[in-house]
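Consider the single chain below, provided in structure tokens and representing the form predicted alone.
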Amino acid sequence: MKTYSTIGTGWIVSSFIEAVNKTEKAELVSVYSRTEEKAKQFAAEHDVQSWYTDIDEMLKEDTDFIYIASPNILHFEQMVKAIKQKKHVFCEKPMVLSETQWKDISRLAAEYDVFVLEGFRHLYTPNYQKLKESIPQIGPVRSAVLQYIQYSSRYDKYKEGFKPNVFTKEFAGGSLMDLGVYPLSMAIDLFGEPEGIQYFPVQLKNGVDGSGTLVLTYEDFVITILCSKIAQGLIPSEIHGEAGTLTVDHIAPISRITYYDRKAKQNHEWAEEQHEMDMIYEAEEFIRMITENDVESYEKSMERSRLVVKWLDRVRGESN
């Protein structure tokens, strides 16, 4: 079994340990917040006797990996501390603010003979696959709008006066960050890279966007992808092809997926059932990846992460 700690205190992590446990293949043996008072409760609240709240000191530890979903901005400088300790990372979406920190990433992830995955939990789910494969059946694609509208709880904080990490520049906060990148990774993942890219942001009067329209246009068809922190999505998502249309009622988890067959006029339901809690699906491949030592896995998630990036790093520079 693996070993690992966790770096962050916020829901998602206790989410993470959570499908960690329910594999069974890796056990949580320590935690990080920056605060005594956080680590302590975190570590209490999951049953784990060693809390830290100095990062080198946790590292020294004889740990597999490490899970980070810490802000944004934190990502890039705790993933490097963790690999020169030949950790492997697991680090929550995004991964990195821009091409040139991938590249320092791989490089040292090379160096240092370990693995790092960025957190599209979207990616590794049952029905997410049967989408994929599903793809060839609507015929050549001439469209698809793909939605990640989510009202944020936070946003009323910032509307009070208050400064959520997801709403600041400081911590590189946003939509199209936080959200946007759900439906762009998996563009990218469906259909490869994009000749071109707009983002049309609405920004909030610090400048974050709390909303915004991102077009990726490929040689025979645009992509639409619709991000939101400041209201409610209620439509689903479509892939349009000449023979046919995909319909999925989210991005992430995915639990419907409707086929309109354009010619007979009928809908299809394809998806499957799967655990409620889809993280589960991304701890299970992250831990078989550094456990089986697959290269061309590992391999493959990264050149998706640096072209996410590479992208989202264009468009952010642009809208700025």
Ligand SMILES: NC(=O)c1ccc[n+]([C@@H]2O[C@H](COP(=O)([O-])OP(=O)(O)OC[C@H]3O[C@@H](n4cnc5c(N)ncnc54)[C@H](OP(=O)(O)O)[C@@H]3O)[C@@H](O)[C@H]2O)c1
Second form
Amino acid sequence: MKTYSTIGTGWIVSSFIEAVNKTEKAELVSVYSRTEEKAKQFAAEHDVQSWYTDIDEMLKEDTDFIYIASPNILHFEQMVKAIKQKKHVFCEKPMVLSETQWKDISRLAAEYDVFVLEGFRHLYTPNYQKLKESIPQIGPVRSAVLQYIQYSSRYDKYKEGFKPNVFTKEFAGGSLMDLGVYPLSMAIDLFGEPEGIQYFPVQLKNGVDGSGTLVLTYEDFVITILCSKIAQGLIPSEIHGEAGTLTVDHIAPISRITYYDRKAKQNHEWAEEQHEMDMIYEAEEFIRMITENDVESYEKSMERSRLVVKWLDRVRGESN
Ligand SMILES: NC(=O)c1ccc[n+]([C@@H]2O[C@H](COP(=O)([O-])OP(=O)(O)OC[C@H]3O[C@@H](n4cnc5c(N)ncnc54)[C@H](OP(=O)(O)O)[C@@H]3O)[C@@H](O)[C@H]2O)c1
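The form predicted in complex with the ligand, contrasted with the form predicted alone above:
Everything in the complex follows now, all chains and molecules, and the chain you saw is the first one.
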């Protein structure tokens, strides 16, 4: 049984703890919050004795890994601290903000002999694997439209005059960083690096992108990514090949995959039943990776994280 601690007290941390509990392969031993009140309350909610308001103190504990779900801007410095205490790190997306930060993390992780994993929960599910295996069946890919358009309750707060971190540039928020990163990482995982990238942000008054359209160009096809935190999307995502079309109901998680065979004019449903809580799959993979010291899987996931941040970094200037 592995042991771990958490940084951040938002709902996503509770979801991660619940997902890990379901794996029965790791045990939460302590939590961190900036305030004593929240730390105590969060510890009680999750039935752990140990809580901290000082990250450095928490990192002195004898644990295997740290789960980080703080505002994006803080990931790098918190990861550095954790790695230097020889902790494996599971960090929420986007893990880092530049390829330079990625290089520092990668070098440090090697030096301290630990693994780090970016929380791309959508890429570890059985239905995503099914989608990936299905791509060759649709023939040469010619285009794709991937969308993650989800109205955020924090936008209401923003409109009321508050400053939720995810709607500020100071905390590296915005639609691309928060939601666009899901389809972007999916596109890179499925098709590799694009040749070019362009982002068309819809900026709010404070300059942060509330919505945006990201266009990835490849040699033979183009991928259009729509992301938004200020409107609600209802259309599925599609990948168009010369022989057929793959449609998924949502990017994260996928619960329906429809293959349309163009010649036969027939639809086939390919999705499997999977856990509603998709974080279980990424948590399981991470714990497996550190338990088995699976360097190959670690290097593959790190390389994908490098490519995602490399291309994010190229357009972040346009959204910030
Ligand atoms: N995988 C997913 O499905 C998913 C879903 C949601 C979010 N996320 C990721 O998880 C991370 C956290 O997202 P979130 O929406 O929970 O963020 P958030 O609410 O802005 O902040 C997360 C936590 O960080 C602490 N915090 C807040 N403001 C801070 C500040 N100014 N300085 C230092 N600490 C601060 C708070 O904990 P304390 O007050 O207790 O210290 C808070 O609970 C992000 O990277 C996001 O992309 C992933």
